[in-house]
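Encoded as structure tokens, the following chain is the form predicted on its own, with no partner shown.
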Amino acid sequence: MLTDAPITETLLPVYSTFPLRAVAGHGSWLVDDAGQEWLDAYGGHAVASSGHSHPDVVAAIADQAAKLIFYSTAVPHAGRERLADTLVRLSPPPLNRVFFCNSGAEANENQLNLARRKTGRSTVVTMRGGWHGRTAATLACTDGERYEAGARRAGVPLSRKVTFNDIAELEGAMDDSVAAVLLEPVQGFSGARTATTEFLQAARALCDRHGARLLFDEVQCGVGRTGSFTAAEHFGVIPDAIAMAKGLAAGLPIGAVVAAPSLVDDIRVGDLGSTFGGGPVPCAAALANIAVIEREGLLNNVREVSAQLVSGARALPHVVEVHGRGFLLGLELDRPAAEVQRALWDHRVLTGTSTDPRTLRLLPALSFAADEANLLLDALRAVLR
């Protein structure tokens, strides 16, 4: 549970907020309007992948903005092409076709559209605990009555929902009317619940058997957050398409679908579209962000520091289990997570909660260092005594 910070009456009151007003940021730290620094283990909701305002990303944005801020997708530009090539290089074969949009919800919406278009079917199978966005089709795939009600109002058929990691239930939901299975390899909003490799393998096999498409929503768990660039690579199961977004451009809006040729081999001009998708400035930010991830060895950092966090968290009192992979972690507690989150504010530490009221979520920048992990563990130790 977050605080109700003072806001202007002109903004719709749809967001709960942290108890600070950020005016600056660097690495894993936010600076508030009183000049105090806050350790950010939430990463702007898994967005600040190379850290807040990394100098290389800032420079790339400024350089591109000085040359050309924007032109629509009617005009090609080299940055969009370089970013597409980079995503293909970092994605597992045969995923080698890219479509850019503006957000994770749009990326999911477009990969659902591709699967329905290719199969000529409409049914989608998704997971309980899954979160895929707030557009009409993604609301229909997101778990929870509140979100499904939005899809009903829009007149969109709801997905068939099955229990995450239940192979038998997934098999029972599959038939020849299914266009796609859409899932997060590591569920974010539900508390960093991780798919088993066996479940993902079964999903792949069942899609192949029924002529459906397997779609991974890696909006939160992708772009290095599990310690490999794609979560698909981590699990060794290759879907027909991956949706990416949050951490891709270190804070600027961009989304991407990276697809196998078999899903898009009949795409023609006009079949998809996005005015702002793959604009010059977000592409420059994404290219610089990925370069930082590679040059500074941040995937290795995620693996090493995640192991430190998991080991340290499991030794803390009142921690029942640690879920997740890499820097998408859920600390399952024996008490309400919102109480612990609020207590951490007294130590100027930011974390997240989840739809599981007893799970605290950690989503730090991929550059989150060992000494910062120790500061976080010390703060947790102090509030969990």
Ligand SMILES: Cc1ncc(COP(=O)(O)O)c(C=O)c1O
Second form
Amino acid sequence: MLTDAPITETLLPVYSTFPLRAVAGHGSWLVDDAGQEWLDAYGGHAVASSGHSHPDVVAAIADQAAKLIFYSTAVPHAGRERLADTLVRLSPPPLNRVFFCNSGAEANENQLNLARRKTGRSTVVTMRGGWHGRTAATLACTDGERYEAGARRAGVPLSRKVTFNDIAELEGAMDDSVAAVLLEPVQGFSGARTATTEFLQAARALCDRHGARLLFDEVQCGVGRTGSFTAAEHFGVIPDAIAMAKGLAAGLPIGAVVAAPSLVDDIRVGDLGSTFGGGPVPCAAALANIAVIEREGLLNNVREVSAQLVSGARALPHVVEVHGRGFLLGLELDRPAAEVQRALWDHRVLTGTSTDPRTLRLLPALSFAADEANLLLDALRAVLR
Ligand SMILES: Cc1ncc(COP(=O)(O)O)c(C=O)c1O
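Switch from the form predicted on its own to the form predicted in complex with the ligand and print that structure.
Every chain and every other molecule in the complex is listed next, the one we just looked at coming first.
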């Protein structure tokens, strides 16, 4: 349970909030207005990939802002081009074409649009437990009555939902009206539930058999969070496109679709667009963020510290199972996760919950260090007595 107290009545009361006002951040730490430090195992909702306000990212933003804050895509910009090349270098072949937008929902919206455009079909198959955003098209693909209701009100047909990792059910949902299968290789909101490699391989084969496109939503699990830059690479299954956002620019809004040429080979001027997409400042932040991830060996850090967290968490009382990969972990408990999340506040530790009321979600910065993992495990041990 987060606090629901409105801070000002001018803001719509749509967000539950943590019990602090942050005035600063560094690495995996937030500093509140009383000068107290909070250990952030929530990573600003999987956004602070190189940590909060990494000096290199701050410098890149300041430098680019001083030179040119913004010009639209009517003017070519080296940072946008370099970032596209970098994402292609870090994505599995043949994914080598990039479109920039501003958020995770937008990235999914655009990859759905590309799949529908290419196939001339409209039906989409998605997973139970999947979460894809709050535009009308992505609400239609997100699991949960309150989300689907929004799509229904907008007159957008709902996706066909199948049980995650159930190959037979997926097979039953596929026919020649399906434009795309959209899924998170590691589901975030549902509590860090991981796809099996067999399921992803079957999804690939079924899409190929029916002429549909396979789309990965890596908005939460991508950009290094599973310990490889893309989750696709981790599973060895290559989709037709990947949506990225959250951790890409360590806090500035950006979204990207990285697509196979076969999905976009007939794209022409005006087919897609976004005023702010790929703006100079978010691109500078993303380039600096990725440079930090590479230079500081953060993918390796994710793999090592994740193993420490998983084995440490498995040894705790009241932990039934640890789900997920890398730094997208779900601690399934024998008690309400919201109570544990709240109890951790007394230790000034931030974690996330999920749609499974008994799963506590951990999504720290990719730089979350071994000693910080120990602090988190100590706090969990104190709370789970
Ligand atoms: C897997 C996934 N897809 C899409 C989104 C939507 O991203 P945004 O809030 O940037 O639109 C989220 C946000 O939490 C997400 O976790």
